[in-house]
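Single chain ahead, written as structure tokens, the form predicted alone.
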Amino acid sequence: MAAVRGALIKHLRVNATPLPLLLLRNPKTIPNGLFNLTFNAIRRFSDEVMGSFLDKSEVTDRVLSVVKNFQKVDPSKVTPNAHLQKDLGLDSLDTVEVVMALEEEFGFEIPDNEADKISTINHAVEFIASHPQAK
């Protein structure tokens, strides 16, 4: 299979040389021809997305708000370094129950893969505020 990617990758590969940065930036600056290159060339996050990733600080105050609110925990143990297990008491159950609450709030759903690497509230906040998905 691997043979199989490079072959038709070697094929497939454009001879292609940079465009100054501030062509990039700025694409209605490309000649005609350029533009279409660059434009299906370089991959960029839309306008829509670029701005919407949430304050940190209004993220870790809604985490904590989330976790305050969970029934087998004290609220007074809440800080945003606690550990969801050691400080918290929550088993992994609780755990998988607090993140998908923190998916409600937020309204997306957080991979598996990523929800595993979850122990802390810092942790929580990190990945939710560089998700460009969280509102």
The other form holds:
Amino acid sequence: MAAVRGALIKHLRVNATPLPLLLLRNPKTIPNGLFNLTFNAIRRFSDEVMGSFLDKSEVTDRVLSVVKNFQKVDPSKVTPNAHLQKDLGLDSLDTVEVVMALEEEFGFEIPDNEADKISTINHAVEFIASHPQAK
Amino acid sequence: MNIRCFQRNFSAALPPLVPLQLPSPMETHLWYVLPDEVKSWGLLNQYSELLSPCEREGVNRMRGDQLKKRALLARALVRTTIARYQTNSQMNPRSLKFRKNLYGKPEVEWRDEDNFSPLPLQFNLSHTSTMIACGVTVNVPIGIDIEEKQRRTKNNLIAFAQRYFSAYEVKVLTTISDPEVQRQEFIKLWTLKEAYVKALGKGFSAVPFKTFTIRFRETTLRNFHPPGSSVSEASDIIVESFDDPTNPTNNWQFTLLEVAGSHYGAICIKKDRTAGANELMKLTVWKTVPFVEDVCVSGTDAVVDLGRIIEQ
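Can you return the structure of this protein in the form predicted in complex with its partner chain rather than the form predicted alone?
Once more the chain from above appears, this time first in line as the rest of the complex follows.
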């Protein structure tokens, strides 16, 4: 069993990152291999996993409120499935303004080729929720 | 408003469209309709009969009467406009088929089994809540964009320009001190840039606005009309592209207009290879209520050329 576990861990091992100094001082407190692996994995991915991806429902609320804020938009039509042109009647200049307002709200730049694909509120939410730079 | 399809014989229901000669190379025809002038439900229902089931569904999908009406008029305008140019026989606007090119730009799909001969037409549509316009050329790509003159942007203009326009364009806008003039020039610049991208037909993301500059350039025209030759100063609108050397930008000609006193309109066409280097785009503009009234408005107040300032 230990051999299998050992082989599995070796197979899964990620690149070594230094352990925190505190743990190194006392070798007896260095966690066993499995904990080592998990700990390093969490440290390596923490920037992206823990706290930097926004929660989707929060993103949805914020996107909805940005779009509802547009004077020419009827707030009652602004739902997560709403299509910017077909349901809300926005034209190309409006859509670019929406993208710009979303950039300001979430604090990161949306590249033109991605902005082009945003035709519904849900698209915007998906895109923003999958971007670690979104604040 | 629910679009109901009445089973009526097309030829009995509507008068024929007034047939028209195709535009020549380097000539553009522009047709526009003002939704506020189309009030008759009967007429709107007749327009809806011209649409394909797919288009009708698209119209019904729009939320709200105004959006539905606008979508309906846009399709009716395209179909009736193209149908006008069939010189051999009466083309039923309902028979036209449309498709999108690789990048989503709409075009006519000519099929062998239809009873009319293919026309070498290219077209482009643009609409605002108070005007729908369709530009038509022969053989050359065309892009048009119209915007209401009074249009306000939600964002600060300069911030918007810095984000989306080229550095040169930002500089030009920033040096305008009067905020109203600055706003107008912003809208004009937007329509020109949109028209260019639509003419290229590859979508907004393929030609990001930041990658090209549109500006006015002084040129000199030698005028040979009697009583003798004179030299006029004119302003050309040109586009300079930063990163597409395969697409020489002196291939494109722009026209900037004020239409019906209420809109700015930009037209961009690709210069025909056979055209001379300095040959100017000829433009004819009609205001239409399809099947009801066509008025040629070229040379009237309804069409003011903003792009060519001829001083003598």
